[in-house]
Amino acid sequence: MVATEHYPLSELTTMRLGGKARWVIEISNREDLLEALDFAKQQNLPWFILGDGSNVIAGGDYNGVIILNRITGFEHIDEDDSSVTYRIGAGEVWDHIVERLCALELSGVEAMSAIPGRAGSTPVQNVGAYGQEIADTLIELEAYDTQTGTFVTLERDDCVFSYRNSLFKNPETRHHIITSITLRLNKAWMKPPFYSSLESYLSKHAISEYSPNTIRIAVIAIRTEKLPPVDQIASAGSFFKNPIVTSDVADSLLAHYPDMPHWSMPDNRVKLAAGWLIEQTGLKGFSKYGMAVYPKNALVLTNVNATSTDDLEKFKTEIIAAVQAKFAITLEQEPENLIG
């Protein structure tokens, strides 16, 4: 195990902000994880598990231990007439896993192509895109329970999945470190109707064959058009959660904005499009404090030349206030804050 001191957080997060981490340790197996946690305990410091930092906003310095999860693994576990099951190391690059599964013509994660990050991060906020989410495919995961000091297996229902949330994101229950995920993929391919933007792309390009790789290629094309490449433009992807409101609130808004995108959900709720709400305030392309609303997608905030997380906070606050003033809806940040 190698511990590096005073490591720039801007090099560990895709928004490229933040001060320095007191210590950074990269792990490649379960034994490394236990050593890293023991190191943090000996130093009397907090710790934080980090993948690629694509859904984390770093504040100032982090006076703790950043543990970079790089545990690998791609293991065929089971197969029947309709499905194939794989166990995947939490430190695997997520899109590489999607690519491999699509090449095997297995369905279940193809719509989540080109999402940055590591496999172990996907259950944390129940990652999803274009009609699929990890909760649909995950059957169990292995994690280290820091309360009991043991490795445990959690089944899907144990993870308490909801929209962009889970057991692992809730501050009151987040005491597990994910080391592997087990996914059950379908041999049967996706069928229409698809998520609206995916449906539009397939129709526009006269695509009627829906193999996992075909859907993957379509999703990558859509995301490339709408989202900045994080290796070239500093951002954290979608910065705000799509708000979920009651059907009464949605009906009231639709009376004034009949073309407002919306999706029905269980329990008399409706999901709205945060990007559309921001765009209606006239802030698409807006820039200030060294930050900008991405011109191609109002849901994305980019770091043009901001010097601190304070710049991002001020910028975010103005956007939230504008949407609140126009729609009486309060947007919530999607990326997690790393505060030390």
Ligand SMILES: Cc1cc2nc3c(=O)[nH]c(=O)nc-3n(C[C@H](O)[C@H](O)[C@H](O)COP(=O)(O)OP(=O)(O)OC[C@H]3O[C@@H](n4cnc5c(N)ncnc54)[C@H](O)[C@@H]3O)c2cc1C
Contents of the next structure:
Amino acid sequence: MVATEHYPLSELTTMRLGGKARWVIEISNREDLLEALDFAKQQNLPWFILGDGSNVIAGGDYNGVIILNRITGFEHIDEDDSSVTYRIGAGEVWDHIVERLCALELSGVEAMSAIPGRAGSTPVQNVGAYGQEIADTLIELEAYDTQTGTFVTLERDDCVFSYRNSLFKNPETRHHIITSITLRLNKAWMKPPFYSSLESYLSKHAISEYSPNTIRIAVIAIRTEKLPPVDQIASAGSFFKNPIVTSDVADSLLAHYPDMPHWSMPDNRVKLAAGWLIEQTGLKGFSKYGMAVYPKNALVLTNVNATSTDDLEKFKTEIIAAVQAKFAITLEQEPENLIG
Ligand SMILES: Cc1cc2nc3c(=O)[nH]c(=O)nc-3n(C[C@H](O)[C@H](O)[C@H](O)COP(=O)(O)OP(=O)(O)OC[C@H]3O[C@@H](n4cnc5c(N)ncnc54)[C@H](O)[C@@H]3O)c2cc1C
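So the form predicted alone is up there; where is the form predicted together with the named molecule?
Now the complete complex, all chains and molecules, led by this one.
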């Protein structure tokens, strides 16, 4: 096991901010994981498991042990007339897995193409895009339960999946380190109706054969138009959660803004589009403190040349204040803060 000291967090997170991690340990198997946890215990330091840091904002220094999950694996487990099951190492690059499954003409994850990060991070916020989410294909996962000190298998229902949430994200229930995920993919391909932007792309390009690879190519084209490439532009994807308001609040806003995008939720509340709210304040493309609102998508904040997380904090505060002043709605940050 190699533990590297004083490692820049900007190299471990896609927003490319933060101070130094006291220790970083890369793990490639279950034994490495146990050693890394033991190391943190001996040093009397906290630990934090990280994939590619695409949903984490690093603050200052982290006086603890960052465990980088790089556990590999792509194992054919089972097959029947309609489905094929694979077990995937948690440290595999998610999009490489999607590419591989699409090449095998298996359906279930193709609409989640080009999402940054590692396979083992996908259950954490029940990753999803264009009408698919990981909860639809995940049948079980293996994790190390840090409360009991044992490796456990959790079935899909144990994961308490909901919209961009799970057992592993909730601060009160998170005590698992995911080491593999098991996905059941369909031999049958996706069928219309598709998610609206995917539907319009397919009809605009007169595409009527919905193979996993065709959907993957379409999704990548749509994403390229509105999301910054992580290898070129520093960001954490969607920076704000879409706010959920009461139907009364939504109705009074709709009276003023009849074109406001909104989605009714089963509990009689209404989800609004944070990106649209920001755009209405005129801040799309706004840039200050070395940060910018991505000109192609107001939901995304990019780090142009910010020097510290304080720059992001000041920038974020101004955006939240502008939306609050115009709509009386308080936006909340989506990515998690890593605080030392
Ligand atoms: C440009 C861009 C586009 C994005 N688009 C989407 C999208 O379309 N849909 C979507 O849902 N998300 C999207 N995201 C968010 C992000 O890519 C996903 O949340 C992704 O799954 C994070 O993977 P990661 O490996 O980078 O996780 P990290 O950021 O490293 O970690 C995220 C969380 O998971 C925990 N974690 C990581 N690995 C493990 C593990 N093995 N066991 C337990 N906990 C673990 C971490 O502790 C942390 O709490 C986007 C991000 C960017 C930058």
